[in-house]
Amino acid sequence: MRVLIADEVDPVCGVRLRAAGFEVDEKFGVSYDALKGIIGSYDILIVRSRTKVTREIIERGKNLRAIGRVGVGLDTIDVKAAEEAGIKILNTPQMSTVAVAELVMGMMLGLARKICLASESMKKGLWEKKKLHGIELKGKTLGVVGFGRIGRAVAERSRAFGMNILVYDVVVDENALTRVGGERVSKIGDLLQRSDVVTVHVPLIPETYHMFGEAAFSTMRHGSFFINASRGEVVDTGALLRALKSGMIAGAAIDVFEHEPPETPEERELVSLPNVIATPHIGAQTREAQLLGAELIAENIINAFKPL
């Protein structure tokens, strides 16, 4: 079976994939006009992000057997397009989960302690030490709106701060829930008018997408801090950018953005704001998370479609 990677992931995915008898192409970078011309010649497609796999790309790939995402989120996906041609889709959800936490952990810290404001202050020669008070974690609350495997692990690490937890979701595990001594809210609202730093952790579906808009900025208490490390679309950027300049809410650390990297006026000007931490969706950028990832999915794949 001929296996095309689109796009970098670490070198033991395609080491492993080979001694398992598999063909591997390695063709990192891959324009989306070649990757039309060369997709029919594969049995599996493996990307990140960067791949854009549309229902044009599936319907070229005719001898297209699976698609494996190194990842979570499968919104680059035409998921629908997939499972009309019976392709399966392979991904790893398991790779990011401390990366994103503790990416999380560092960005509330640095809300909390204006951190890159002193350093940016530092690097100016100054020495700003009055004007950059900030404030502990100990004793604050955390609203984490989804409780999946990330938003559990930031749980656990705010907990271990002394925080308290809300949690918002469809559905929550009980059981984790008690392990970081949280409280489950049945309305988003309650969770937003009581927490002193929200964090999001959902998937990008019809019904998450621009959830926290000018009704759920409006809502949270007065300087708080927002962290989204979920998808860009969860976020009304204006909305946020309206918040943020108002003072209703005290900051933002942002690491996702409805266009990446950011291309309209309100997404440059986000990422401007002296109360705003923006990085370009390093969440999962960390050796061990690549690395995990590339075995993840060599394995799921061998796993799926291992030559007999």
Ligand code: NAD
Second form
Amino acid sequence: MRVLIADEVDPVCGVRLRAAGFEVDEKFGVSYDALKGIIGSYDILIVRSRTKVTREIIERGKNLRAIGRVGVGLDTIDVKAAEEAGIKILNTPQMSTVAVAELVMGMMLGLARKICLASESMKKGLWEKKKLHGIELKGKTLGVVGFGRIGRAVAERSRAFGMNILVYDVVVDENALTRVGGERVSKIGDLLQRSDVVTVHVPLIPETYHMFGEAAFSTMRHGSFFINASRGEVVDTGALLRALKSGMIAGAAIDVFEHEPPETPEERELVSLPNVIATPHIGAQTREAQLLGAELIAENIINAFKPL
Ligand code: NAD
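For comparison with the form predicted on its own, kindly provide the form predicted together with ligand NAD.
Below is the whole assembly, all chains and molecules, this chain first.
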């Protein structure tokens, strides 16, 4: 079976697959047009989030039997087209849980103590100690929207900082909730009104598109912080920008954008605000997560298709 790895995946993936008898081509960064031309000769396509696996790619992939996504989100793959063509989709949802949760902790501390602002100001040769007053997380309330793998990992870590945890999800894992000592709210508005920090960990699906818009931000506590390391489209950028500029919310940390890299004037302005910490979708960018993802996708493919 021929496997094409179209995005940069740790070499261990290719090594494992070859050892199991697969023929593997690593064409990291292959362009969309080039992919259209070559996809017909592969049985399995492995991607991260860069390569968009559109209906067009799927239709040209006459021999495709599986698409392996190193990561969680399937929003870069036309899942419906794949299903219609009888193509299996394999992903590695566990790989980035710790990486994203640790990034969110960094963002939360960064917002609370203005760490990025302090560092930028020192690099300009300034000593602005008086301007750099922050808050402590201990005793504050964290609102976790989406209590799945990452939401739970953030809640567990925040508990260790002495925070109170509120949880909003469509289905709540009661055991996990008990373990972190969190409280479930049945209306998202309750969570927004009561939280000092709101962190979002829902998937991008039609129900969550622009889930955070004008109404959500105006419900949030005055002076609270907002963190999004889920998907850019979950947040209405314009609404977040207005909430930050009006002082309705005190700061935001954003890892994911409606356009990546940011391209609209609103997105660019958002990134430039002093009370915004912006990172270029680095949630899963740790050595450990990438290695785990490469191992897991190889394992999934071997289990599903091991050549005889
Ligand atoms: P998960 O599937 O384990 O958890 C998602 C949770 O959201 C589930 O518990 C689900 O019930 C809940 N949910 C779904 N719809 C909801 C709704 N309308 N309202 C409230 N809750 C809802 O997923 P995960 O692994 O925790 O990932 C969470 C998000 O993080 C995803 O959007 C994923 O794409 C994103 N992610 C980002 C990065 C990054 O680099 N920043 C890396 C990995 C994952």
